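Just the one chain here, laid out as structure tokens, in the form predicted on its own.
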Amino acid sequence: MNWRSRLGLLTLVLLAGLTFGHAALTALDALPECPFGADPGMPYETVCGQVIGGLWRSLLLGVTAGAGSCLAATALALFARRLGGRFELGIEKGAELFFSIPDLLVLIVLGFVSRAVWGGEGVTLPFMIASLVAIGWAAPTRMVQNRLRSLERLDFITAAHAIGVPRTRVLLRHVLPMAWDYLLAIFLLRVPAIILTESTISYLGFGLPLDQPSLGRYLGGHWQLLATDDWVKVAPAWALLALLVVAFHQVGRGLLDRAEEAR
């Protein structure tokens, strides 16, 4: 890993420490005074509490939905490689077709459905995670399929197939372990994409409710402050969102480069 990846990893550790530290101080009733004052939309809440709460939800959404979509993609890719032929081609074409549908459009439709069925001003956290997993499997599936296909061309894998080793055993015992770095890199690169997607949909008002904000929802509910003297109340949310996305991207790129060098 290069210095950018190490710096990104350190940033992620510090951001995670910030969320846990804030939760611990809240439980101990020992929170220091927030330098940014009260939330203009919710005077009984501080900007620090809202923004760090938004950071926690954005992290949870990104990691959980990223892990879910990558696990689904890996399972589909392995199943497709195991069966091969028309089934594998069908998975490929299905992923390409699904990937061509705009994520934001799907999330907006799901947001309308959620409000129509359950009511409320926004969607619940589990519903948002499930929605992000449902729209996030296609691109990783194609990437994992291509990786598994390239690894199966290695000489010792070809030899294992030639001597009659069961295909399932080859995939699970030999091919999959060689792909771990690549799979982890895909996961780390999916997390910032998911965070930005959720932040955009929440900024537009189709995501989480205002009383349970992610970073994007907080920014969407306070965008008008950018044109006033209270712009400092949204600056921490912009800074944390940028740090979070860039840090995950740098760590993911570092792992992806290492995986490519190891081939």
Contents of the next structure:
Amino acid sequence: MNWRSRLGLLTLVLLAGLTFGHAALTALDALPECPFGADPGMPYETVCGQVIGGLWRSLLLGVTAGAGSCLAATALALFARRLGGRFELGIEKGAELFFSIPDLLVLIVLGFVSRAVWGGEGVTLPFMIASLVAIGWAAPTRMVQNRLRSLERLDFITAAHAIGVPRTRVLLRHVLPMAWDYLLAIFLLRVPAIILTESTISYLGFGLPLDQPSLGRYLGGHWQLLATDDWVKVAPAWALLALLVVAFHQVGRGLLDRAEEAR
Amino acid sequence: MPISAVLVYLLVVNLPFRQDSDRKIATSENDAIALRAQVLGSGGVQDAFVPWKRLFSGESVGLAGQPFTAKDLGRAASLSLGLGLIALLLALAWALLLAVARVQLAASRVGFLLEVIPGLVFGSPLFLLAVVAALLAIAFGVSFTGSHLLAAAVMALGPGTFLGVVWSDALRAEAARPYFLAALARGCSRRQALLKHALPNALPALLDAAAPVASSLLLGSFVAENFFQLKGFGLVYLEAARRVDAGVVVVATTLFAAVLILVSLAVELVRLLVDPKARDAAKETA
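Beyond the form predicted on its own, can we have the form predicted in complex with the partner chain?
Let us now look at the entire complex, which starts with that chain.
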């Protein structure tokens, strides 16, 4: 890994430490006073509490939805490679078709469904995670399919097929372990994309409710303060969001480069 | 996209609309019946395009108190289309500037800054870029609410930067080819060789990026129209989805689908015009 990826990894560890540290201090009732004061929208909450809570929710959303979409993509790609032929072509074309649909449009429709069925001004955290998984499987599926296809061309895989090792066993025991670093890189690159998408959808009013904000929801509800003397109440959320996105991107990029070099 | 439009339609007609609610969106029993009637009509496949039929027959779609006629929707759509076209021009201009600067100034001190720009744009949610644009407008004493040009500029930033990166990568690849080196050897300046020889050959790379750019402009219109409060189609769609206004959501989704399909077709036609390889491939297929 290069120095940028290492710095990204260190940033992620520090951000995770910040959320856990804040939770531990809250539980011990030993939180120091927040230097940014109270949240103007919710005076009984501090800016620090809202922003670090938002960081935790953004991390949770990004990691779980990223993991969910990458797991779904890997399972689909493995099925496609195992069955081959028309089934594989169907999954490939289906993923391409779904990828051409703008993510935000699907999320707005899902937000509309949530309002129509369950009411309320925002969606729940599990609904948001499920929605993000639902929109995020297509691009990784195509990438994993291509990766598995290229790995299956290696000599020892051909040899395994030649001596009669079942195709499923070859895929799961020999091909998949060689793709782990690539899958991890795809996952790490999906996380910032998910966090940014969630931020935008929250700003448009189809995200989490304002009393349980993610970083994007907090920014979407408070951006007007940037034009006032209270801009310091928004700056920490913006800085944390940028740090989170850039750190995940750098670590993912580093791993992807390493996976390509190893190939 | 047509599949997504059909799926949205099927989803909407099968929704169990809430009938009692303490929220702002009124969905009383009558509203719920009205919502379903707008989409389903009397029920059955023959009524699959009820909202469109209503519009074509001069009636309105939308909840009571928020009706939209074909004229209203057409006005909103033309505003969005105008914004989209201005944004596309701005995006192309920004992309060209960024691409040439990234290729020409790669080795200079400014080169590092030019590498940071894509990271900043892709690493920030679009609405925060809109906030920055609004703050700049305030600093220059310009009112940002209702500013069409500022909205188009915000819409153009993401797709323009993306195109700029794609274009500069293509230009770098062209600059390493023998014809480019031959042009330099014959006394052509680097800038001249880039603009006169490499640029036309790098154009097909832009066409490959056209579909994501169209999607990006569409999404940009949601954010920019919402932020700058412009009554375009994006804002109409967002407000309809917030009000749970099924008729308008179905009409808008099918219209978005149609626009994206038309863009894809237009891109393929332009590709045939500008890319000889694509023309040859089409002839072979025929």
